[in-house]
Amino acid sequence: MSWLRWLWRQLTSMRTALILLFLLALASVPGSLFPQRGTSPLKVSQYLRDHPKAGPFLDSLRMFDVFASPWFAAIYLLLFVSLAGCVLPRALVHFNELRGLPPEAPRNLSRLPTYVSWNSQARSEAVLPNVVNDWKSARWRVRHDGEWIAAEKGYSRETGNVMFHLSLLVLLVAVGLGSATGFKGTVIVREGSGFADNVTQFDTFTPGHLYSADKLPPFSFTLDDFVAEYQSGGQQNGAARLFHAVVTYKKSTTSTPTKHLIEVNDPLRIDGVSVYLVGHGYAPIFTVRDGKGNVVFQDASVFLPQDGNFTSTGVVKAPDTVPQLGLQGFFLPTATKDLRFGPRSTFPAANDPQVFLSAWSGDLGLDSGIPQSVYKLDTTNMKRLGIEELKPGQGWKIPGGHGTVEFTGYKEWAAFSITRDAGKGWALGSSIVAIVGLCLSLLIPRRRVWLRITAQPTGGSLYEVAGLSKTEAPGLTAEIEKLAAHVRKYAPEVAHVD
Amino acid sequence: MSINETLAQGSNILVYGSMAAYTGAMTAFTISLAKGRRIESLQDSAARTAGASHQARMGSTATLDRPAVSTAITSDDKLGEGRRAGNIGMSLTWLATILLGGGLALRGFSAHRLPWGNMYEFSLAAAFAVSLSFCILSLNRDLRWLGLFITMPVLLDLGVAVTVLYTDSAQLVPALHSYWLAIHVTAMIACVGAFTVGGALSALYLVAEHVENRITAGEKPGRWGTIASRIPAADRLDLMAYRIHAFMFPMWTFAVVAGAIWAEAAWGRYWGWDPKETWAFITWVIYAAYLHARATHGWRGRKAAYVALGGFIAILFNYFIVNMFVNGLHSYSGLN
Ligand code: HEM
């Protein structure tokens, strides 16, 4: 038992808190230097491919999920146990102190760092009650006797300290529970298409550990229009200047549709779910006919941007022809004439859109049972038929009588992140309390002041005022002088009493 | 809205003007330091500090409210030369600060927005914040001895800004269209400015403490003795550094929270361990550790000062290394 108590004392000491704080800072560093699965899973796979030896070793140390790793959790959980163990008892002590009285005046006031004294003919009975009133109305907590007054101020320093530390505990719980009960999903929506809040409609969906699927509110929306503007000319040519997505949403299947503008810093919020605009791109529209002239594909295909100028790649799959037909290629919003480096866009806006396509025939591999990316063509069992570049409205007769492709134009698409985090409000609330607590605890000094009136054998009294601050308080001297002035009003100084 | 090129050029001219003034100020402060002397002798400071820590060990509450030493380089007119150079340094620093402020303002007017949208502007703003913090602090105390240690980093920062980080004035990318940008970044800049002053004080504290320890141990002051004899005593430096850090820590907390509010609106999560966020967190933890260290027996003084410097290094790392070499969402450097 005694070693348990010893352990607890060690854990809740300031020194341990300090060491755990250092460990916390140190443990966060690799999380900023290695790519993290939570934010950039693709970079993690890339890293693992590039470093076949070091990669798996680092992975076994959880270097790619630092902030979800057991050792990171161990540090902050220990820190918070230590915090609770340290601060809760302090809170109790402070609560009792709040109801108590300041301590008695020390015997020798002149040894205190701030000290003034003078002689006066005024008698203590006449002075004391007035000073007590004055000091009380200056919001000092006052205790007094026939000959002295003890006063204290700045209790909110400790209150603030307790507020701060306890709100950190609340913050931790809010962050943890919020992400455990929430979810995060992303979806790409083309202009004119829509999204209904159903798990199957997400492109990616990450639920928290305690999440259950029936918590999705029944809302839906369609993307009516996506608008992007870019800087043209200058050093920052092509830099984005404005994005917005015009959507029409319905809170539930039966409610009336409402128009709404989603911008980058302005999400749509419905029933605890937020819809953010996080990306955009182009979806060229193709009409594909087979050798007999039957339409086998007619739609806008989402192409994924590869660079800041939206050189985009994508595919079209037409599985219903024999043999099956596939197109893969580039969409360039502003095509360059210079093809030395391959097809490439020179500006993000669709000023001169073109597609570069290669047509393939054979087996798309859709029936193999292995899930396929909708953005890639598996050409292992396919034969290339030819390549062609097209402007909007142009068509292409695929060599070998395999049919035709018409590039009719393009739509834009927007990527949305749809999230729910019920802990958000609590996290914000506790952060605000933490900041207020910090300000109180760091900016308000706790200070004590005493007045002692000593009757002199020769008549008259010696008046002494002295003060002390437990923390390094600027301006204590000025404050003491002000309080002494209250006293002097009732006990004017006389040159000498003898 | 388009960019007003005339104003953008005017901004550049003012920035170069301020750099010239800072160079002058730095020279003047150096001369002033070389010629100045402080009132209290190193021996007295060392004795007092040793006495104070003895008192603290004895359990009495020693407060430092009554300044035992003037932080003036000198108030002795016979040593007028150092004093005059220091005054020139202060005046030039004020001038440079005003020019730099003007440069920032024109930069903002030229693009019709707050002038902290990319790394170049952020560097100007940070230099301005450092310089302004110093000027404001010098209003009611004599800080001529600190001038060199402020104008030097400011000038370095401006030099990096105009050579490496320069970007033409331009509009912002959409993610930066938010009034939380104004709040978050303004708070961050103010913190960086004040923490730089705090870091300089902590570094000088280490120098003073080292020399005073040598004297207490009966040794010669050593090669740091010259600097130590021109700056205030260790306990004063420690207290000044503490006050700045303690004052700015809530501000840093606020700046991080404001960033989280902005991130929630822009990226759909208030905290995502993006490299910049991670380093803001690391900085916060280090400064919290500093405040703890100052309240922990055996950590006050030298160790605490090292922790404070660690916090400042984290700020620098976040600013230069993370911005330029680590990819994250916060890619606002404006460089390619
Ligand atoms: C884990 C156990 C912890 C313990 C034992 C602890 C203890 C304390 C104590 C006793 C003080 C008062 C110091 C003083 O009066 O100057 C204090 C202040 C402070 N604590 Fe903690 N703390 C803990 C955790 C934390 C954590 C996790 C943080 C945040 C990162 C934190 C931040 C602060 C700050 C900023 C102060 C400054 C307030 C001041 O100086 O008055 N503490 N802490």
The other form holds:
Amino acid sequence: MSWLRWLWRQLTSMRTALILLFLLALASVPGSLFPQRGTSPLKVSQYLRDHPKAGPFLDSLRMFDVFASPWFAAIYLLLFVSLAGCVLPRALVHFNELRGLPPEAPRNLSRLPTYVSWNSQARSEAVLPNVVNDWKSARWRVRHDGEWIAAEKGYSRETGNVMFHLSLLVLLVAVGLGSATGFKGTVIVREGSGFADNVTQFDTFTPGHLYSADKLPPFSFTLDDFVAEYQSGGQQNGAARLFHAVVTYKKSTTSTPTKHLIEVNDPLRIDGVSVYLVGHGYAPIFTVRDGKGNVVFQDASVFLPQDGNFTSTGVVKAPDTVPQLGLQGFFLPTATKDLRFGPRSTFPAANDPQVFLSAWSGDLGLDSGIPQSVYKLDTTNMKRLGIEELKPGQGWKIPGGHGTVEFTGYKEWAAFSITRDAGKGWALGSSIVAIVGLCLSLLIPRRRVWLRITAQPTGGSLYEVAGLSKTEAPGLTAEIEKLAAHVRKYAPEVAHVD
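Take the protein just shown as the form predicted together with protoporphyrin IX containing FE and give its structure as the form predicted on its own.
Just the single chain follows, nothing else.
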């Protein structure tokens, strides 16, 4: 039991809480350095493709799911226990202090950092009641006896400190409960296509430990139009100036369709679920025919942007041809005229759209039973047929009689993050309280002042006023002088008579 008590004291010390808080901040760093599955699943997939050796190793360390990893949860829970064991007793002590009175005057006031004394012929019983009233009017908490007065001010400093730490506890609870009782998912929707709030419709879906997919609200929406405008020229050439999606949503299968505009930081909110607009890109439209002229693919294929000018890559798979046909491509919204560095776009808007296609024939590997990315073409058992550049409306006759492909145009797609976080309101409120408490604890000094009246054998009394502050308080001396002036009104100074 003694060892357990020792461990508990170590865990609930403020030093341990500070160390755990530092570790929590340090553990959050990979969450900003690496893409996270909860917010950027496409970037995670791309990172794994670009780093075939380091990617799986980092994934085994949960670097792409930092905030859902066991090691992050361990730090989180230890910090919560440490703060609870440290702050709750401290809050109780402070509550008792608020109900208590200032401590008695020290025996030797002259040892305090700020000290004033003088002699007066005024009698203490006539001075003390008036001084008590004046100090109380100056918003000091006062305690007095027959020969001394104790006053204290600045309780809000410790109140702010307790508020700050208690709000951290509430914040941790809110984040934890919000994560456990909610979910987070992402989906890419093309213009003209829709989404229904069902697990099978998500590209990624991460439910909380206490959330069941059966509780998903039955809403749906269709992406009617996506609009993005960019600055042309200047230092911020290509920067987005307009970014929104027009959707038509239904709360249930029987409700009336309603239009809504989704913008950055202005989501669509339905039954406690928020639909955020987090990304966009292009989906070129292809019509692929086999060697006999039969249409084997006719749709818009989502291409993923690779840079700020939306140079995008994607694939088209036609498994119904014999042999199977696959296309790898680059979509360039504004194609460059200088191809020394390869195909790339010079502006994010589709001012001069082109695609560069590479055709492959063979086995796509779809019948192997191994899951494949819809954005990647496995060319292990395939043969390259040729490369071609196309503009909208142009076609290409694939060499070897494998058919034709036509680039008929493009659509835009939007990426949505769909989340339910029941604790975000509490998290916001506790964050505001934490900021207020921190301001109080930093700006308000805690001060104590005493007045002692000592009768002198030669007649008259010695009046002493002294004070101290728990922190550096540059205005303490001036405040002591001001309080001493209140006393001098009723006990004027006289020359000392030996």
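All values reported here derive from a predicted model rather than from experimental measurement. Numbering follows the first chain given and starts at 1. Throughout, rigid core stands for the largest set of C-alpha atoms superposing within 1.5 Å between the two forms.
Engineer: Given that two rigid parts of the chain turn against each other between the two forms, choose the hinge position from 275, 195, 171, 127.
Structural biologist: It is 171 that sits at the hinge.
Engineer: Using C-alpha superposition, tell me how many degrees the smaller rigid part swings against the larger one between the two forms.
Structural biologist: Relative rotation between the rigid parts: 16 degrees.
Engineer: By how many angstrom is the CA atom of residue 430 displaced between the two forms after fitting on the core?
Structural biologist: The shift comes out to 3.6 Å.
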